[in-house]
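Encoded as structure tokens, the following chain is the form predicted alone, with no partner shown.
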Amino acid sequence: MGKYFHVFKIGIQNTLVYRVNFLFRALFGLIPLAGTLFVWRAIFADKGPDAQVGEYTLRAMVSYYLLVTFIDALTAVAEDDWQIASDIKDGLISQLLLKPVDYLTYRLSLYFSGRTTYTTVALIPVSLFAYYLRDYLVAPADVSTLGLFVVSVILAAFLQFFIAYAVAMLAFWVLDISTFIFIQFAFEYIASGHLFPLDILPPPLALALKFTPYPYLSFFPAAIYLGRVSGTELWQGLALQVFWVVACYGLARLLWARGVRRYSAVGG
């Protein structure tokens, strides 16, 4: 594992050159969100101080979208599937497939670069938003929750790089992957809970949705840290979790097996 310890720490210098535009961009990143709180900010007044949206106060509401940015700080694919499609399509993989390193292991190790140098730049205009807004904010129960939360955190940034990377995969069959990153991503916008709290949906909908794995991508943790879920239902969420991670895993390794058998690269 030395030579991916390696590639993380290359990984974290790289990134780091570019600090400032993750400054920026998690600066205008809060102005989308500044703007849902203000809309559901108006929804709730209009309902009244004790107004509920389906079982959310405005003080939950806020949480929960705060929650949301905070792990899309910590688990988003930067660029990553643009990366590896990018590698595939201009024979860069070649360089690797002659030396003993797994290639799934090494993009890992970049993501987590990536990830570790964003989230702390954007730790700053994230903090200071929520510090804005600390009078709406909701802690954890107790700290079994706040542990559980960590947890499926951490599975929501193995299971959000396995889709990439098994979306990036098919540039060894396509020669531009881009629509499909983009319908995978408006998908994943929405039924991933970004949008709104998918427990707010018609029931019918919600449990469909539960099946799939965009839930487990930002809804689900945040959901565990505001006590949304609990008991058999909060264990089976980590069940199904788990089961994605390990699902999408095995596509990606899937995907790359049968990508490389038919893979050519030419010239020096």
Contents of the next structure:
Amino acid sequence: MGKYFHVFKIGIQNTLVYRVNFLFRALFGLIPLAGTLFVWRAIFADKGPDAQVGEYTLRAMVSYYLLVTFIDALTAVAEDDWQIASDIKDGLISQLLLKPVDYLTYRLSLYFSGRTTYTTVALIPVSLFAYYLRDYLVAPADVSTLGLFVVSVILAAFLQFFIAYAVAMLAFWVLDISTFIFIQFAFEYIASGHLFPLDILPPPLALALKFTPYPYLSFFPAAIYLGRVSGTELWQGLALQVFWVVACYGLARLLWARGVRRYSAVGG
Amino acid sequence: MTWLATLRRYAGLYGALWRNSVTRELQFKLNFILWIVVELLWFALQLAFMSVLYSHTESIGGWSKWEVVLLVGCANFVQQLFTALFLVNLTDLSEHIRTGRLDFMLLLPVNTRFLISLRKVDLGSYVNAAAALAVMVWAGSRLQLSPSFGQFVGFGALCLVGLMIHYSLMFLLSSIAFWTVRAQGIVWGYYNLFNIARLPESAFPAGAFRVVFTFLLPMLLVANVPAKVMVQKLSSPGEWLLLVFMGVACYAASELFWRISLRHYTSASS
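Having seen the form predicted alone, please provide the structure of the form predicted in complex with its partner chain.
Every chain and every other molecule in the complex is listed next, the one we just looked at coming first.
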């Protein structure tokens, strides 16, 4: 365990170099978010003061988007998938294969260090933005809701990483996987609840999405926080989230094992 | 007639750049098609988002569903044309500066800004621009629009102004690379701005956000004004005059900054 903690610490030092870059990214990311919130405000204004969309009031809607932004800062893969793919393509994994290091755990440690730095930097603009919107924010119902929200976000982080890792494994078979990363990301963007809360979709569509891992990346933790899932539905959801984490972990391991067998160590 | 000769010379040059780009793209045919798919997917995503919004409301800031589809189409049309002509070239600029390859370009007997801006052509984006055009036609037929010749001309001209604004602003941002080597982050940040260009500007209340994105980075004008010409939403000619004015101002600012930056250039090598 100790060696991976070292990897984590080195990863933090490496990513600190990009702190200004991270700040710009977080700052620029708030522009489309503000745009979306203005559009929602216009929709609610047209419908009257006590209007609801689905079961969302304007306050719940604004809170939802801020939660998703916050979860995104904590869990999104930034460069990890690209780096893994180029490690494979350029033959850099050779030197790691020779060391007593498990590549997946190694990358996971780096992912956590990247997220730690990014979240710390992004917290400045995001909390200022949240302060600006303070009148619209709702607090979680009770402490246990908050606790379950934290658990769900941690699971989402693992899920996010394993999905990215599995996609990056395609680099063993395909020379340039950037299109695959973008196609996967497009599905993730809409089906994880990034663009809008999934429960304002027509019910059959929302139900169909529940059978994919995507809602457990953003929508589900946010729904826990806002108290939109409770009782058996909540426990079922958490169980499914754990299932997807395990399934994607298995897939990531399987693809790695298959890939390494094909691996020809280009570039030595 | 020297200007005509210059024009012909530059047209010939651009033709050669085109042929180069075609050869380059055809080396990786599958990748070429997959990139088109990626862009179409993101375009479909924006339309899906709007259709979800309109399943809960009749209008956003006075815009009906199909009017917004036309707006999203228009924003994407301008964005794809920008990508086809300029995007890669502008993101490459910081690399030219970092490696000193810019020296070589400065020595060539052509306008350096022309060469930097138009070196590579992104062919796939023309396909995506055509898809955006098709969506606009579809929205127009749902709205039962029958635009006059004047509307078509005005729409086309204002789209070109929007294109010029994207180009000038991105060129200005790329030129920051003359001062700091790590400018790529700033350039990619511009991508976030495309996101607000496709929203109806009347949804934005008067305030700092609206002022910044109308008079400083006129994102709320680039697609909104041409789309308004098509759906006859222009309240006064002042709106399109403002877009044209902002287009000229952005271009002038980018040219000024480019000249100042070039004077500051000290080359990376030797």
